[in-house]
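First, one chain by itself in structure tokens, the form predicted on its own.
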Amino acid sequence: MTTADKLRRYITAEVVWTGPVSDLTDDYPLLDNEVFDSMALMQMLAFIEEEFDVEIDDVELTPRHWRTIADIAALVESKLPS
């Protein structure tokens, strides 16, 4: 399972996602469509840090890292050991 798939699975299971799963593509605009509120974003952050054993720095909590599943996956993958 890819990083993006794990993130998508989390969003559909734990975040209030009311649309069809097929709409939740890697490039679906999460922030523009208000998929995350502040609480959901913090819960997603906790999931990422635990699931992938990475630490997301406060300076990385900017919209450019959280716009889409692809953006979040890229951030996570940049933190993984090579």
Given for the second form:
Amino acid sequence: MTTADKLRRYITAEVVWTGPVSDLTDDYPLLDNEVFDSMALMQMLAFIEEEFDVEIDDVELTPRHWRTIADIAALVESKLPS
Amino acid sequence: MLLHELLEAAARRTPRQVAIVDGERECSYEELDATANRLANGLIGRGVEPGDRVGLHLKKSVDAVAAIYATLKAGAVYVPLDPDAPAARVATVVDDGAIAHVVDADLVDRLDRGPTDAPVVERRPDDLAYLLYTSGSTGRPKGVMLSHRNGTAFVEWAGREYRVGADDRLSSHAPLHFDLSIFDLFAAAAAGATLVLVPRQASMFPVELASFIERRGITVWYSVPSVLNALVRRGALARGALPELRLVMFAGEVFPTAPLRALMAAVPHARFANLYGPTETNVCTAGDVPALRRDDDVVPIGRPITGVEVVAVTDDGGLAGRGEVGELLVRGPTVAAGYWGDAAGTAARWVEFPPGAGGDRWYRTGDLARTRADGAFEFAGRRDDQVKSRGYRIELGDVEHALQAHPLVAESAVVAVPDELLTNRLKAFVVATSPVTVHELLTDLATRLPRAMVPTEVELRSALPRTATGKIDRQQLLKEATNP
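I would like to compare: after the form predicted on its own, may I see the structure of the form predicted in complex with the partner chain?
What follows is the whole complex; the chain from before opens it.
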């Protein structure tokens, strides 16, 4: 399963995603469509840090890295050992 | 004094002063008052009569604030409808409140064309000003009836206690259907101060929130603790951050001591105040946070505010002595008159004390508190199944009721699992009559409940554990959810 798939599975299971799972594409605008509220974002952050064993810096918690699943996956993958 | 007279007085005193900052838009007191007058005349033109409930289905904005004042100027009762709640939930409130007029963004545009003269409507301080809907244990939200006097009594006290002045810039973080907004809106107007609307995206990202507070020169912050908790944990605050912030007020739930201590250390120049009060009481106790030395120090909820009586009553009906725990009963000018259209619910919660004593009734909060030697109270939990999650007040029965509405749900139980960041997170245990996925259940719930009430976790079971008397064993479920 790719990083993006793991993130997608988390969002459909834990964050309230009310649409069909197939609509949640890698470039679906998560922030513009208000998929998260502040607490859902904090919980997803905790999930990512545990699931991928990475640390997200406070300053990386900005809209730039969280607009889409692809953005978040890129952030996560930049921290994984190659 | 009426709530909208606070705005009118500020518009006369300081017409050019900025009343609201909404993104790049700044709105002066003169402009806000004029807009509110036009909208009020528009509402009256559409048949709104004194005492009518007017639903406001608007995102927080200059227009939404103007619509609040317009409703009050028309002599009507404003009912903020959660713009993020599902349509079915909003419809329940509209039905319960017998709301004949709902203002949305389109209607604001159409109403904003009338004359700018203030309408002449006779209203008294004890007339209803707003209804705030909260979660009800039977699955129907309850409308708390608050008068102009209930609002102004709190706001006048807060303005004095916290020395809110025209130079202050107050945050508006809480949504308008949440009672923290009463301070934001009306304490700002009373002082002729500036209200800065906090955009959703800034409050999602702690580093952005810190920079927003700093850039916008916010001097007074008021919110639920969870936002401040995220700010101190992930906001990259250096010591001495947010230099203009002079007062941090929080309410709605317990602020865990460790992050509160960390925040006080990062912002040592600010005064920190804990305010307490269910929606039915506005705010009834308050106190400054004392110096915290350890992470297990208890932060009291403070002493009764001016003019308000608060007592702790033990199970045997007597007053709790020093160090004892009792249920808090409250009466005074900030306390609501009851629940809209619910005489039985009102009679159950507004009681005589001692029974048969006559006089003004006391509101039974259902909150337990310990009485301290210095007269302050310490929060000690709930008597019933009401819980707090990220500051939202949630009846577990309300969530179970919504789950049960799904055709494939045979049985469900919802428990509140303590959580460092959210205070509580909700976990649902569900027995289904035929196969169903968690995603289907969550999707269905999201059409019935506001987001804060949707469980973060759902577990499907073939059966739920029972107590000896055959009831669902919620203690057992809570134990399993807490230590999986």
